[in-house]
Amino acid sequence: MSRIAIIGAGASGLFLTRKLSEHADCPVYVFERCRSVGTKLRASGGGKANIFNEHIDPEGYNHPEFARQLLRQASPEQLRQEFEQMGLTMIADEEGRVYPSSQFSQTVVDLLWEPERKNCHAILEHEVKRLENRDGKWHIDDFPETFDHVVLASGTPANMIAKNRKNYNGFLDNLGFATHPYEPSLVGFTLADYPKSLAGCRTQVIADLWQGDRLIHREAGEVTFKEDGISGIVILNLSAYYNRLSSKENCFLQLNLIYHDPQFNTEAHLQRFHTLKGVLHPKLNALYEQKPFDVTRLRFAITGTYALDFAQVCHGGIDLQEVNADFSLKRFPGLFATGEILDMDGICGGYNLFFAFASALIVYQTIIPKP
């Protein structure tokens, strides 16, 4: 009888716990540093839980080839079937983003977390500090039980304040994995010469990320001007591509404020009406009247991103060269890693939760193979 430990009760850990707990002869112990489970899952999708996307594009991840390999083993349709078998009903929007039909993330958490099952053991408010393999068994801190399989599903310190990030995932240190430092992704930009008068302005744009004369990524959507920078889903996606650059020098953001009509003639409009107040958001129009600019190419030099405290996910983690296709660690039998603890991050729209759930599903199928 295999005894399994899961370190982390986030999206990936909860999904795997639910699947494993369906096997009465398979004791599962879940170690979670917080007093409750699924903290980030409850906050995802604005509290609605965008659990995956029907149209996952491998290019939406920082490692497209690894994503292609993943999709050959676990597709969005397979994930839908898994959730349906658990009793979850779902809806999808025009972009293929899939949500629980309740439009409430707690529905997903409640479905995945069933600690009343006899073979499920919750060890909450326990931050794992040491993980060792001795005599073919895994030992976690001074916990009395030993384990045949351990799954690392503790995620990253994204959206955590500095004091809570201290020594996060410190149990990795003695294992000697190749890792990449955590950097904020899906996060707002800080900009040079930023006009604070725009704070509070929300508007639709076509947003470009440029590095020198090279277009890195273009996307249309809403942006939100903050006191000290710019955010919004379109900016979060651009930040994912920004964080994948080996050098971030000479990067700038370019906004086309006339997103709705590529044939719009600004000069003709001004000659007729002598103002753009019927075209631009009032705060943008005030800025234009103070110092006119090209409304199709409003540029800001990027000085960086907001801190990890404000990031939805992290760029970085365990190097993918350390894991096999089934998410087992190459140098440690019985050890697996799933979800954000790996150096794999995607754009907004269900990409990151899909990776968390899909990697957990593959580990489940490895530990409990089909008869």
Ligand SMILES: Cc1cc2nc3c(=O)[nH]c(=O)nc-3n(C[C@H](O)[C@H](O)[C@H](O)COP(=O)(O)OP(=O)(O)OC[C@H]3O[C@@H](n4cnc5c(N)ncnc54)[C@H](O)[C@@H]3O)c2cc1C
Given for the second form:
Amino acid sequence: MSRIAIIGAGASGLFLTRKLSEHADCPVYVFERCRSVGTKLRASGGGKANIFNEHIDPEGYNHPEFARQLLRQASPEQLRQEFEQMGLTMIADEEGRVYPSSQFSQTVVDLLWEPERKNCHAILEHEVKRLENRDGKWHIDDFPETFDHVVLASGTPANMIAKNRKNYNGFLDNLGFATHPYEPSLVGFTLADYPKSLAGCRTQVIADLWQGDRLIHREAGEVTFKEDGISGIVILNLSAYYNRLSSKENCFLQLNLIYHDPQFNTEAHLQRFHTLKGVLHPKLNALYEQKPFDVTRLRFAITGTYALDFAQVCHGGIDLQEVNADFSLKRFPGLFATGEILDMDGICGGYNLFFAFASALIVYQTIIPKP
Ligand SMILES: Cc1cc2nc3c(=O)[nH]c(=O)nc-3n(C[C@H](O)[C@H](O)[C@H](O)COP(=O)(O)OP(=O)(O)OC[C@H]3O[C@@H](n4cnc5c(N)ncnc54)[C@H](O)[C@@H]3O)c2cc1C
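Having looked at the form predicted on its own, could you now put up the form predicted together with the named molecule?
Once more the chain from above appears, this time first in line as the rest of the complex follows.
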């Protein structure tokens, strides 16, 4: 049985480690730059980990066609069965978002990470800097062992402060892959002429992303006004669609504050009550009283997004043209890539962890084919 190295003990690296280490004769070496494993998996879903979605829509990803190909090989139902076989019990909400029933992300990390298994070698606090293929074997830095298979599962610098993300995935440089620069996704917007008086206001809206006269995406839910911009799950999702635009010119955010009643007549309400204070959040009402605006079309020009530090995922990474359907890299035998290191990002609701786990499952099935 061949020797396998996994670079990165995050969601996809851990899932693959758990699957591979069930084969006693398959030595797995897991290289992890941090002292502990599964940092982002633990942070996911506010500490509850929304591990996948029962109704994954390919259009929720930046590359829907690649997502369709993935779903033909690994469905949400298969992933559920995989987790059930590991002993995880799960619950799903009305939108198909699946969580461990413990509502605690650490449960998932503890199930996936069993470094005491005889064939599992945990190389913690080792940041891989160099990866080379010599004489048909993979060499990692000056590590004494060589490898037949290497899986790149080191994610992206999303949600990291600048000093920690310096030269992230620098070991890719000498391999010469086509890559796309990392940009923050699932992140808040910064807005022009933004009234800071709104900071701290949380309210339900129908939020639209427009570019000129083209509606790019619409979503309903709660938004949070901050000191310098706007956030909340609907905004994070709009940011994913914003990132897919080749030009970001003339983009604006339009909020319908009367989300609950399409028949609501503002004029009639004002004529009767002379105020909207019974309708709007007090901070929005104060803004309205200063200078009235159309409460079904409150518009802000988008100047950009918050920095990578605040992003849940990155847009960008290894170009998907570099990988085969089984996540092997076309130009390098024995090399695979899983999860966020690839130029694949999805909306909120379990799309990104689904991609991390499903890609790891496919790599497992490729390395250890069914008898
Ligand atoms: C706050 C937050 C909340 C989120 N919530 C959700 C959610 O509820 N549902 C969802 O689907 N997605 C969520 N996501 C996104 C999801 O967590 C990621 O998409 C997913 O963890 C990516 O998995 P990965 O295995 O590709 O990378 P990661 O989980 O990021 O793992 C990469 C690992 O590689 C290690 N590493 C990096 N470079 C090296 C190196 N050179 N050498 C050795 N090790 C290295 C890193 O330290 C890390 O442990 C959230 C993300 C954040 C930040």
